[in-house]
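As a starting point, one isolated chain is supplied in structure tokens, in the form predicted on its own.
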Amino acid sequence: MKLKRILGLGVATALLGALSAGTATAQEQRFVSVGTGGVTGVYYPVGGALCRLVNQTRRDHGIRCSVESTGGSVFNVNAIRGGDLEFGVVQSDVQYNAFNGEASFADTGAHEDLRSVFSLHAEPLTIVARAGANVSAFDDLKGKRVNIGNPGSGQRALMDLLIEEKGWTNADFALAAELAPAEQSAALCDNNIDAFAYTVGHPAGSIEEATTTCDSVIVPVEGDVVDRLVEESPYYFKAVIPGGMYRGTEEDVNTFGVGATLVTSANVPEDVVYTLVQSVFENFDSFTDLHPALENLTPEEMISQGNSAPMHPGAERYYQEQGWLE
């Protein structure tokens, strides 16, 4: 009876202990946000993948991520002003506007405490028309209904930009709609609207949707102000949408874009933005297989291309040792 009692103590003991060193594990978890796009689009797959790298090791290290579906690529960078987000995925003239305070970012000011962690996909401006709306150019767009994007999204901000550089307003168009990433390809089809823009990766279920569901086009975007707005900024890049990854669009279609970018705040912990770093690239095969968006991507274009903010110092370290910066 006494050897049952010490027994039961011991018991009583480890599983107090357990008890105990569970709840300090608890107490000791944090909490990050991704901020994406719409889940039809690549950046909430993407979010996703970078949130299941780094709650693999979380019994490591004590940080629990979650991906948000947003507005997209404005919305985040505003979000991650505000504190509500930690990191975003945002297009990379969107994080060069909002460091330094121009286009949509103008009245509010730069984000100074805006920081780059790595870029990721490419993200060609994607124009898709219904194949009787008698659209073969962008600027057959004139007087057609076309979504432009939702407010706070990374394409809205492109279209817009577009448009005024072309000398066009959005009175040029005999609509010009709003819709989110979800509500465009049904709108297409149903025959609401005659074309959408969409800067996405490819292949993007959005566009599946669009040109499966009914018969339409890639349309191409080029000309002597896409050369121009290339040529004056490093965020834009000329980009080939290949025939035959969508029905009805055979050929190579000619257009331009930007790339799709990871950014945080500098009032992030060192910590944490380290040790998201540390689990995508040390998991990097397995990363780039979540998604055919990031298949072509390599750490070296992912630490120099499109990143217009400072790099955050959690990010820098990691690819200091590395050494992939000195």
Ligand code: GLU
The other form holds:
Amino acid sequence: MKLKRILGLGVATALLGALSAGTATAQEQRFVSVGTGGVTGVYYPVGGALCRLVNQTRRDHGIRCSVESTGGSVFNVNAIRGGDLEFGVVQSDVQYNAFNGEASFADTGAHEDLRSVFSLHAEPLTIVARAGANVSAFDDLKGKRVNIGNPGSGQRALMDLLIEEKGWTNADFALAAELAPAEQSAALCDNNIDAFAYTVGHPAGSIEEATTTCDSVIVPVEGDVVDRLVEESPYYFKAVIPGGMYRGTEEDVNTFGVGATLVTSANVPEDVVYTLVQSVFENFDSFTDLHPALENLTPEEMISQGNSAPMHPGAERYYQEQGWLE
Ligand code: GLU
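What's the form predicted together with the ligand like, now that we've got the form predicted on its own?
Every chain and every other molecule in the complex is listed next, the one we just looked at coming first.
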């Protein structure tokens, strides 16, 4: 069935509404998609959790939410800009750079219609190296076969920045692979790469796969460049990957990272964003139970941290009603 696209939302014809059995009202069905990342990451299950809560009350609002696996943060903001996605999970640094037209968005310019909804879990930069590859610090990656991430992913954007800040180029690696997260663990354990970089919440399926299929370790990312980035930018912070979370890494690992955030476009109607936000916060315990990376979230932090684009008015209305915002 052909769907009409209005304001970036797929709005089905009244016919579809009438056909769906059990729908009491002739309310329009509206379709929204949430862009996430690879299926072995955390964005994908988190997007699934968001949609599940929205869809639970579909009879009341007519909004049908679907989750899409994508190339990651940079892909998601670009797809929102193009009207192909209504929502996306993106790294806080990517949100900032997209809204301000910086870093990888310098060519396309500021994405002024980007709007924040709330922030989510922390995403430490996670370097996983095969045991025996002689990688025990970030600088050991020089000369090695490293997956720096698929274009469009947040880890690729972060690796590009680190490589530049260190004064390296991709030619400093024996191989700079561009694998998607779903491919990287097999590549590591098959000895096709020595290490991979992934900006991801924990625990993540991909890291579990890499550390249980073969012997591999999580490597710290520390030093002057990291100190400077954390000091200069509000969206980078020092982070620790807890020892014992993954097989082979018993000690805490120091690194730095970003926050995951949910963004949308100013073109997405207010009631749609309101409904999504309401679905999450009215079922907050079920939401945070849906993935261990969400376990420690609080509504206060989700609306005050990690967001640099203006808040979408639909989200703002809900937060004001709750007394969480002036
Ligand atoms: N942070 C990654 C990205 O922006 C995605 C991580 C995940 O899928 O959980 O591409």
